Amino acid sequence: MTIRCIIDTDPGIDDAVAILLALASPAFDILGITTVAGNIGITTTTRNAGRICALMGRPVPVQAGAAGPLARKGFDTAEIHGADGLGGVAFPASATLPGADAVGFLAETLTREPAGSVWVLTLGPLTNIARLVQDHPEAAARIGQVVAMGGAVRDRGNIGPRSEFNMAADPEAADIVLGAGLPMVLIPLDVTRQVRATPDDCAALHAAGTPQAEFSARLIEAYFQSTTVTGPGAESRPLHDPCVMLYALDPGLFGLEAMGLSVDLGPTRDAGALTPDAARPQVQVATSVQGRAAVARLIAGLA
């Protein structure tokens, strides 16, 4: 099956690895990339999306989207992703100027293409998708499937005790999207933390020799350098966003559970935290993953 899709993203080290996998795989027909502020500001995330496409020689349309959350201040994670968002890994400049209307591009593409034929793969805060739901509900209803990295359901958070970065960066947007009744697969920290790259995996990517494998190895190595971990897990780093592409390529790697989810909209560090809620529309939530098989699939796809 060819996955006709739009990637909504805030690159970002692991976003970049995910996009490289999609650009390298013949299984994906990427209609466009829309960007959102999240890991770093919108100017940088948009520039990074263009540079990733330039590395691969792929003139995929890039459209800049939301410069901030719907209703609150955003985050800055330069200490993890570097001031350039890509851990200091030098990508070639893009020769193509991006557009400036991500939501309009999403609406136009979804309206033009057959209903249900286009997936939206989201790797960052859900601000653009929430605006699509609010401003163009008929177009949003034509989405074939949303596959989103975000949230923590039973696991601990990475921003607050129960909140994950993408959801915490724009809780109001997450609430709108999770309440919209869209066909949706959510891939939370509960499983992404089990898909972990080791130095040996980086060595395998270097050995593969393709540009996408080489640059993914450099990105993951930058992730090691920017994050200090002691104790269990110190020898590896989680690959959160590539799990979206891995699910699209091989859903059998993941176990799913249907549930409704409410979003904490309060002012505390748990803003964006998810709680199972039977009164909310059901989405499919990944609750298990074959972690090492997923990493092997990633390396094979990049090689």
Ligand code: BDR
Given for the second form:
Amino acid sequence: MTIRCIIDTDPGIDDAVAILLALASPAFDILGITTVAGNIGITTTTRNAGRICALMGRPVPVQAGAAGPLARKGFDTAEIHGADGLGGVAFPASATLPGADAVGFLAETLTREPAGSVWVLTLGPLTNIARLVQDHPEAAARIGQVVAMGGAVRDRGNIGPRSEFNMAADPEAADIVLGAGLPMVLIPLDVTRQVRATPDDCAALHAAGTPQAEFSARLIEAYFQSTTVTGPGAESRPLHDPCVMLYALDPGLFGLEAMGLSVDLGPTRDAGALTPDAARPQVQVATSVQGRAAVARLIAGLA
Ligand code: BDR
Ligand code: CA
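Alright, leaving the form predicted alone aside, put up the form predicted together with the ligand.
Below: every chain and molecule of the assembly, starting with the one above.
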């Protein structure tokens, strides 16, 4: 099966690895990349999306989207993803200019392509997708599948005790998207924390000899350097966003549970936290994963 898709993203070290996997895999037909502010500002996430495509020699259309969340201030996480959003890994410049209408691009593409044929793979805050739902509901209803990295369901958060970055960065957008009744698979921290890269995995990527594997190794090594971890897990790092592509490639790696989810819209650091709620539309939530098999699939795809 070919996955015809639009990738909505805030690159971002792990976004970049995810996009490289998709660009390298013949299973993906990438119609465009839409960008959102999240890990870093919109100018930089958009520039980075173009640079990742340039490395791969692929003229995928890039469209800049939301410069900030629907209703609150954005985060600055430069300490994890570096001042350039890509951990200082030197990607080539893009020769093509991005567009500036992510939501219009999403709406036009979904309206033009057969209903149900286009997947939307989200790796960042859900601001663009919420605007699509609000401003172009007929187009949003034509999405074949949303696969979204975000949230923590039973596991702890990574912003507040229960909130995860992509949901916390724009809780109102997450609330709109999770309440829209779209066909949706959510890939939360519960599973992404189990898909972990080790120094041996980086060595395997260096040895693979493809640009996408080499740059993924450099990105993951930059992630090791930008985060200090002690105790269990110190010798590996989670591959959050690549799990979206891995789900699309091989859904059998993941176990899903259907549930409705409400979103904390309060003022605390737990804004964006998810709580199972039977009154909300059901989404499929990944709650288990074969972690080492997923990493092996990632390395094979990049190699
Ligand atoms: C998510 O937050 C971002 O920092 C990563 O790119 C990923 O999308 C993980 O919580
Ligand atoms: Ca991301």
